[in-house]
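Okay, so here's just one chain, in structure tokens, the form predicted on its own.
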Amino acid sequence: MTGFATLFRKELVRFWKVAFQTILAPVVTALLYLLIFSHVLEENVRVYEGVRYTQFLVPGLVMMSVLQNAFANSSSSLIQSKVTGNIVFVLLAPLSHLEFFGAYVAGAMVRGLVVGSGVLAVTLPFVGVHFAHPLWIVAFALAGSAILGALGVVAGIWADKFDQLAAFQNFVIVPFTFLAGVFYSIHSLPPFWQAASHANPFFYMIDGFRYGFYGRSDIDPAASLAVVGVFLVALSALALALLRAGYKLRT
């Protein structure tokens, strides 16, 4: 294991480095959206009987800033990596594709729920926000950062360039990530596009995210975790098995 901690030590070390643009800039992000949108809708939009819209849009924000800077960590990493040459040292390195994924994964992880955390702790001052069922928070915070770590692995390996890094996260993490339930319920939306969202499986990641907090949720939040288990399992099964066969890795 003295392969995964190294690699792990360096991912995590990466982005402190940088922690004004990898965790404060962020934070700051997420602030100014709830403070702009709940001056906007807090008095005219009410999801669920007693909870305040600025308390329903937190734990979307929280957990929209989760996904979206784990996978940034993981993808990020990697393309820096292979575009200025230093992948090398880590391919010759003794280490299994097992370790290699774990460090990238685990390193992502980390600063998402450093972010969503900083996030959590910049809105209580404004927010009343509760904890109804915590470990409900932790086993959704920890599923939905694990997988974009795991899907930023995937990126990072299938992208050549910043440029095309650039367009899967624009045009795939954050439509994906913003047509979730993040500032609305998807009970407000038409029949077909509530069929949409159920298609999209970062809505099951932050509707049962949001369970923890409030005890509500659009849908069963054990039908969302087992929904954001299988997806779990079956990125982590691609990126292993891309990194085993050293796809556009080895060349």
Contents of the next structure:
Amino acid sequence: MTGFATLFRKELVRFWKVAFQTILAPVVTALLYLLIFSHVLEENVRVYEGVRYTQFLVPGLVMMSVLQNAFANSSSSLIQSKVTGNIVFVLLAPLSHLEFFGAYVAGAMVRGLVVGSGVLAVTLPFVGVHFAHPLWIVAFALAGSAILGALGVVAGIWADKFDQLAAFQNFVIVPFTFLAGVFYSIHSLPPFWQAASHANPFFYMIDGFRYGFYGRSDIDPAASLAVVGVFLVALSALALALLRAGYKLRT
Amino acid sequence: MTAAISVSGVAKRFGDVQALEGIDLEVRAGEFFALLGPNGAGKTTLISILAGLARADRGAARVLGHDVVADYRRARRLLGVVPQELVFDPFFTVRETLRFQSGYFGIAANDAWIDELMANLDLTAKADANMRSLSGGMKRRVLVAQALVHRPPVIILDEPTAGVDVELRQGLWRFMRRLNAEGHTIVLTTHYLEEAESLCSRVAMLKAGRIVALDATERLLARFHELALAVRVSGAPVPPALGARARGGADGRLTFRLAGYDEVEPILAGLRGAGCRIEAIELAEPDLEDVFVRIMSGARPEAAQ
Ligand SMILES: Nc1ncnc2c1ncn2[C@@H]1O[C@H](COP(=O)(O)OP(=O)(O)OP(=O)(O)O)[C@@H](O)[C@H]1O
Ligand SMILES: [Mg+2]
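Next, report the structure of the form predicted in complex with the partner chain; the form predicted on its own has already been given.
Up next: the whole complex, starting with the chain shown before.
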């Protein structure tokens, strides 16, 4: 337990020491999105009856920040340790695979949730956000950050160089979050793209998360949570299998 | 008594390179042991397998009886490794680094021992300095301290004195001698063979992934029991016939291997006869470096017995 707790704390201290880049910068980015999109679309787009576009947008942006930062935390911590070689300090220790995995994911979750809360806190005074079902909000925030934390572990183990990781981020994480209905409801899409969105796990995270705010969603939130849960279990199993095999970490 | 380290039939291949080939080795508890070999011989690979950083293709490795794969948690708790590469985490100070390392090994409150380690390795003044700001030698000391935070009964140091000044080298070995006297098993690799000779009671020599010599240091030295005559000359070139027999010569210093004392006179006479002025003479038993060179060049120590 001490081993897990220590590695978890190390992960927190690591991003906290550079909070300017790891917390403040992503919060500012999300606010810029909010400013631009709400300014352009506020009067023209109405997704749900009685919900203004900016109100619709905030949960999507919060979740996007949670997901992207959770991924960034575990993946960049691992690749940095691999490239600089100090990963050996963790590899030499008697940590179990589960402790190793759990600590990186937990650290990623905290970073994602801190950034997400930051975005939400800053928008609250300006946008009338509702909290219809707070427990759903918490459930999807936890599950989403855990999934991206786990995905970050997998990507961090797989990547040998920073640019491979950047490619993963640019070609997988960013498009999948953008196309998951952060800025729109998928009901406004043509049928093909609606169907395609259902194959995107990020869609369920954002749709379910938004349900917690306004009690409206494209999909039943319980069904979304089930999809998200299955995805989390599958990714965790993959990450643990990689760790057990020592894939790319132990030659 | 359980061996501190036991390796049997270990082989490891990296692509085209057979890094290790059927290694069998036992280090007894309480030994001070040297693992020697030229660059690329496989020393670090063997240590990595013991530490769980690499997986053997074949064979098994145990630390105090615990298999490094099947029982990795116990094996790692009993082992402290100073890696060859100078690695560090630039986010943290020396003290933070040591506290985290303790925690990874399941030790929550370890400040008394951390302070003692820092004092012994002359790091106290740097306790709150960021790792990034330390000199190379200082970083090396932190690596040593990190390997010892959990008081491992078996300690492996992979070239701990590379790039380290004389004072630390002596301080480090004093500390290792003390730990050895307290019962810790110590295995080291080094390219400074006089260090190995003075510290280690037993030596294994690796060459191209195989053990080519494994014996008590004294016995290894005795196997090549022969005299060496070292002379420093100036004034005239050494006659080719004599030069071909000698080793060295950079600063005019030549070393001749002798079968007996009666060879001394003819050599000196030959040098004088060629007009060389003899500046210094030394008659010496071979040291570990000589033995190492002989073994690596293919001489079979058994044949010399
Ligand atoms: N990760 C790796 N990938 C490919 N080849 C490797 C790897 N690690 C070691 N080798 C090769 O295995 C052989 C043994 O290397 P090793 O590092 O064990 O040697 P060493 O005895 O520690 O040498 P040195 O004295 O230079 O530290 C070398 O030929 C090396 O190039
Ligand atoms: Mg080496």
